[in-house]
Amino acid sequence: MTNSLVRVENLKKYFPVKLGLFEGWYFNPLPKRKKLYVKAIDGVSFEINRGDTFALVGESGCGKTTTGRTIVGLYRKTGGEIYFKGRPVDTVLKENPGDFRRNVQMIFQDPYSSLNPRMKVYQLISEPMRVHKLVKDRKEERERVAELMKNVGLEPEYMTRYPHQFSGGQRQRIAIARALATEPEFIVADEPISALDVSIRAQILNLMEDLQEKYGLTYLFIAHDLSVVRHISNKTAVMYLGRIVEMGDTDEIFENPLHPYTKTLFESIPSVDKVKQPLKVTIEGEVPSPINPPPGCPFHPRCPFATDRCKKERPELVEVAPGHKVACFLY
C-alpha cells in the first residue's frame, strides 16, 4: 500500500479576465480581443504522504490559496490532475462524491466570515455529521459535538451560543471542530492563524499538532509566516507566480535554501543576529502580473543572477539532493 495520500501533477488554474462595459461585442465594432486569463496556478506538482504536514509558502498572490481550494474542489481545475488515495479526484467525485467530501476538509483563514452568524455552534458542528449520516440519533449527535468541543479546547455548554459571542481564537477552534466533524483524513489549512492575535497563534498551532497525532490527520498548511512553517511542517514548497520554485524537507529548505527567491525570503526573517547585516541576496521590482507572466523563468526580471537562458527557457524542478528539488539553472 502506497504511503501517498494526495498527489498533484501539473495542476493549472486560470481565471478568465472579464471585459469592460465598452469592450463587449455589442459596443465594440473592432475584432474581438484575445481572451485574457489570470494564471493563478501554472503547472504545480507535489505529493503529500499520510501523516505529513506539507507547507506551501510564498508572497501574497503567488497561488497558495488557489492551490488549496482547487484540491478540495472549491475551484474547477483548468488542467493537470489531482489524485486522492491513488485515484483521480474527478473520477472519485463522479462515483462517490460524498466519500471525497467527507475525507477532505478545509479550515479557512478568516473565522469571522467562515462561520454562519445565524447558526449556533451546535448547528455548525453537527450539520456535517447529519449530511454524511455519521450519527444515528440526536443523542449520539449531541455527544459527538460535546466531544469535539472538548478536543478543541471549548466548553460543551457553549454549543448554544452564536459565533459573534466568541473571540477570534475561539471561532477558529469552532471551525477546526467543524472540519473534524466528518472524521476526515486530509485537511487544507489556509493560513489558519494569520487573522488571529499573536498571543493565541501558538495555541492554535499546538492544538492542530495535537489533533494531528490523535486523529492521524494529514495537512496541507498554507502560510506566509516562515517561522510558523518551520514549527509545524515537515515538507515545504516555495511558490512564486503560480509555480513551485523549491521543494523539500523543511529543515533542509531552511538550512540550505538554493533558489534566489527562497534565499531572499529566509534572509528577510527578523533576527537579532541580522540587525546590522545586509541581505546577501536582494531583489528589486514588483511581482509580474499573472495575466502576462514573463517568458522563461518567472523570477528572472527580479533575479540578480539571471542569464539570457533564464529569459528564454523555463527551468523545471530538478532534484539536486535527496528529496530537495529546485527550479533554477544555477543548479
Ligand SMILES: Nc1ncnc2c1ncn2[C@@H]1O[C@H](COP(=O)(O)OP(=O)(O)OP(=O)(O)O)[C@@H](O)[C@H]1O
Given for the second form:
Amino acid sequence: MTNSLVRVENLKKYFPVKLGLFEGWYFNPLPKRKKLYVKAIDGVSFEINRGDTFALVGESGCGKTTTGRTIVGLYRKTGGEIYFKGRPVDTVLKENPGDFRRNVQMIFQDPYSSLNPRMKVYQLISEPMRVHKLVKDRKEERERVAELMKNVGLEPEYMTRYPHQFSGGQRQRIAIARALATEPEFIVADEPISALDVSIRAQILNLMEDLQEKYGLTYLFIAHDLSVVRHISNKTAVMYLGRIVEMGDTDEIFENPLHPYTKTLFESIPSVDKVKQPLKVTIEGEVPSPINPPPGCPFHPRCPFATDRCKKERPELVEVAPGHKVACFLY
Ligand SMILES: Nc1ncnc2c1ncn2[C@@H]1O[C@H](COP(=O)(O)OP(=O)(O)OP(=O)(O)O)[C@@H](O)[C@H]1O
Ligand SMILES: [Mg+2]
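Okay, that one was the form predicted alone. Can I see the form predicted together with this ligand too?
Below: every chain and molecule of the assembly, starting with the one above.
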C-alpha cells in the first residue's frame, strides 16, 4: 500500500471573468472578444502522505482556498489531475461518489457562516451520519453525537442548543465535530483559526492535533501566514499567484527558506520581543492580477533580486536539497 493519500498534478482552476451586462457587447461590439480568465491556480503539483499535515501558505488571493475547494470537489478543475489513494478522483467519483464525499471533509474559516443557524447542534452533527447511512438507529446516532461532542471538548448536554448560543471557538468545535461525523481520512482546513480570538487559536490547533492522532487524520491546512503552521504542519508549500514557489519539510522551510518571497513572509511575522523588525528583503508593490499575470517569474515585479531572465522565463519548481523544492533562478 502506498503512503500517498492525495496527489495533485499540474492542477489548474480558471474562473471566467464576468463582464458587466453591457460591457460584453454594447460598449465593446467586437465580434469575438478574447475570453478573460482569473487563473486562480495555474499548474500546482504536490503530494500529501497519510498522517501528514500539509500546510499551504501565501498572501490573500494566491489561490489557497481554490486549491482546497477543487480537491474536495466543490469546484470543477480546469486542468490537471487529482489522485486519491493513487486513483484519479474523477474515476473514484464516477464509481462511488458517496465514499469519496464521506472520506474527504472541509472545515471553513468562518464558523459563524459555515453552520446553518436554524439547526441545533444535534442536527448539525448527526445530519452527515444520516446522509451517509453510518448509524443504524436513533440510539446509536445519539451516542455518536455525544461522543463526538466530548471528543471536540463540548458538553453533550448542549446538543439541543443553536450555534448562536456558542462562542466562536465553540462553534468551530461544532464544525469540526460535524466534519468528523463521516469518519473521514482527509480534512481540508481552510484558515480554521483566523476568524477566532487570538486567545483561543492555540486551543483549536491543539484540538486538531489531538484529533489527528486519535482518528488517524491527514490534513491540508491553509493559512495566510507562516507563524501558524510551524507547530502543526510537517510539510509546507508556499503559494504565490496560483503557483507553488517553494515546498518542503516545515523545519527545512523555516530554517532555510530560499525563495525571496518565502523570506518576505518570514519577515512579516511579528515577533514578541521586538516590536518592529527591520526588513531584510523589502517587497514593493501589490500582488499582480491573476487575470493578467506577468510573464516570466510571477514574483519578479516585486523581487529585489530579479534579473532580465526572471522577466522572460518562468522558473520551474526544482529540488535543491532532498525534498526541498524551489522555483527561482537564484538556486
Ligand atoms: N468563485 C470565484 N469566481 C471568480 N474568481 C474567483 C472565485 N474564487 C476565487 N476567485 C479568484 O481567484 C483568486 C484566488 O482566490 P482564493 O480565494 O483561492 O485565494 P486565497 O489564497 O484563498 O485568498 P485568501 O487568503 O484571501 O482567502 C483570486 O484572484 C480570487 O479573486
Ligand atoms: Mg482563502
